[in-house]
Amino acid sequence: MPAHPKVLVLGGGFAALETAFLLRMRHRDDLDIRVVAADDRFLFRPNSIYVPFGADPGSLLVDLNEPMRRHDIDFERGRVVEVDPDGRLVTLDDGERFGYDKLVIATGADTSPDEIPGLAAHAATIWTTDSMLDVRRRFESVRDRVRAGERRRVLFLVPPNNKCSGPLYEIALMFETWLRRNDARDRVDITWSTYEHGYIQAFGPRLHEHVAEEFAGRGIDGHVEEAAVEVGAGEVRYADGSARGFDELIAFPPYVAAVRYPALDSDERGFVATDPGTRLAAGHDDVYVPGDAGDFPIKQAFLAFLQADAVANHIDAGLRGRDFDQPFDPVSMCIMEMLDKATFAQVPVEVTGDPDRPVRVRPDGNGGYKVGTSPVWRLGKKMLGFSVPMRFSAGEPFHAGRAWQAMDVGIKAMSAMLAD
């Protein structure tokens, strides 16, 4: 690299910015710094889970401008739509253009309900906020309508190709205690149908235990392996010819790559193949794709900070001469909320080559695979909600320095008492 290389950063979500900052931190002058984002608000997604309870949308965005300014990182605000690898150049939707020495692409997922049809048109889906708003404005109806006298069906559903599933779970569970809070939960009959194996299949069989333990207790009427392949009004259509009815359905549509690059070698959903360790783009040695833009299986905030912490890592050893020896190791680490408790999970995956289950739990991980259910874990859910935010918006990362370090800490001991 040229002695004040370009560090070129495509995205304004977590893999993007941990990227950005995180080599901020610990280059303040050797390193030009670019961030390019379509908005200049980051969305904390996972608390967007919120929102149907009556959560502020806003109180999800932190502005980015003045981290950025004040750590001396170059921001733009614009749509990429090319990337030119051999000629090192990634072009705007305006048609200005950026030379980079390494690229970062970190322009996450998107979802696509119209891969199931009558998906869009009959459910309310979660992924953005005004999708939120309108689960919201769906589970008040219920409430209401209950209240009135009628009995409503819910149905909560995964079809196939969706990559993370778990925030629809804390929603199932979080509406079942918010109908019990709000004295409307006799009359309410909650399903849950999943595509995937198992509860939760990618966290392996400890959390479908928890989880198929929660359903129990609840009275949700949960069903695996059942492949939606069509909605009507009022109906779920399966793969094996069978159906359920609802009133209110509640989905998390199929992912796909937000930003497609044709230029770069990516699946039938845009995400980018990459070396397993490095998170460079198969290929390429200055292209890096952290995050959900990638082709790692599971697509989930604290997995993409892991993966931006690899690519920071790869590219400060360049900068120093030193070895690379820090490589992304899949350790997710994730808190169900339900609202009365939650439920904490640290799994240790790998990549398994096998489509219809793509990840699963290391056969060496037992010591690290652990899975508990309290209400104190609720605690470590708030603090995440509060950390992370308040770090962006400091131009920090999140997953580095003292602040990280004590919450790792407070997160061990949690999980030496309260997981198995």
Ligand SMILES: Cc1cc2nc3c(=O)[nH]c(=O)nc-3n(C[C@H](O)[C@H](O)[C@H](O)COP(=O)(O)OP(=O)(O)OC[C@H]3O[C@@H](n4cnc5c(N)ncnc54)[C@H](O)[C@@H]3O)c2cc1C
Contents of the next structure:
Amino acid sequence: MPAHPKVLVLGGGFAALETAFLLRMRHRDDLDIRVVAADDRFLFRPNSIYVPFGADPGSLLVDLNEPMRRHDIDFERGRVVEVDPDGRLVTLDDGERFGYDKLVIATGADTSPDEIPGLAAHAATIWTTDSMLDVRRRFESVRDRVRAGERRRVLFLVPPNNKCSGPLYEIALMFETWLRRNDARDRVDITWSTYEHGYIQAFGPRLHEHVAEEFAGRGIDGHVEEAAVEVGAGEVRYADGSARGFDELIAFPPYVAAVRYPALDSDERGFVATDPGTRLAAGHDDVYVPGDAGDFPIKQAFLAFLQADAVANHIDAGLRGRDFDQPFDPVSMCIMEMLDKATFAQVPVEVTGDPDRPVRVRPDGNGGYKVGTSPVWRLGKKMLGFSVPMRFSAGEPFHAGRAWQAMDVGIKAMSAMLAD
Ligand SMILES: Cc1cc2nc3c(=O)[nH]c(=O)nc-3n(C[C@H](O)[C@H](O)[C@H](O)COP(=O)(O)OP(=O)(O)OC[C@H]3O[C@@H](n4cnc5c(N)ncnc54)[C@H](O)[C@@H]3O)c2cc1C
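Give me the form predicted in complex with the named molecule now, not the form predicted on its own.
Up next: the whole complex, starting with the chain shown before.
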């Protein structure tokens, strides 16, 4: 490594910012850090679930120019199109090129609605804040038509190859609460249909039980192992020849990598093969891929943070000539919002290699498998929605410093009391 190594970070989301800000916190002036991102605003995507129920999409954005300037990080707005790991060069769509000593690829995932014929034409899909505004328009139309005396059928759909189903569960459960609060629940049939073997399959059998109980209590007609293959006007068709009708369809499409890197070993969806503990790209010792862009089967911001921490720690250990002793340990955490209460889950997982069930719960995992439901967990969700954008707008990593220590203690105390 040269005396003043260059770290180039691609992306401006959870994994990119956590890596860049953590490295800067540890190395004030012996590291050149450059971040290249397609957008100069960070989107706190987890809170976009509130947009269909009235939240302002603008409130989810953090301008990155000032925090980057303050922490002496070169920040370029630009779209990466190619990585040449042999030449250690990254090319943008305007032809500009950047060299590096260490490269961190954190360009995340994208959705691919066109994989299911008819989905884009007939469904409102969740992903961008604009698509969430479309969901809001449809929910409001359901409410208004029901108030005018009509009956409506709303179908929520997770098709195969979606890798982050949790947010759609939240939106379906929030919708049910919202309808009740708007005196419009009675004449709406809510149906849930997923390709998964269990509800929020990635988070194991206990979360399935909690969701099944919520669905039953709220009169949501839930179905698993339904693989959608096609959508027509008012009808979803499945691999086994069956079909379900709808008046409104809300879907979370299949996932693909936001950017494909042909020079790196990747799966058919473009997710880059990585070493489990360091998140180094397979076969490379200077290219890391934390977050949704890599091949970890669950795509989640919480796990993106943990992967970014491992990347920053690995680079840091190399610079200081120390052993690397903090590999990525996949203990996921999520808070599932329902508007009247929320379910917390802490889930230690391990990768199985089976594409049908790509992860399973580790019963002996660090901290254990914990699940709990309470209105108080909504506070935990609010705390996260406040503290992550606040830390990033200050140019600080989320998982470091006193703010994180306080929050970590708070979450542990809450989970000791409100989950088992
Ligand atoms: C509705 C919804 C709710 C969610 N809720 C939760 C939740 O409650 N908890 C949770 O843990 N996870 C949640 N997730 C998942 C979470 O948002 C993602 O896992 C997380 O954003 C992944 O972080 P990342 O840094 O890998 O990618 P991203 O956050 O997607 O960031 C990717 C970055 O790369 C940039 N980029 C893309 N292409 C290029 C390019 N060509 N050149 C340069 N830059 C590029 C993008 O502009 C962006 O800045 C939710 C997802 C959705 C859709």
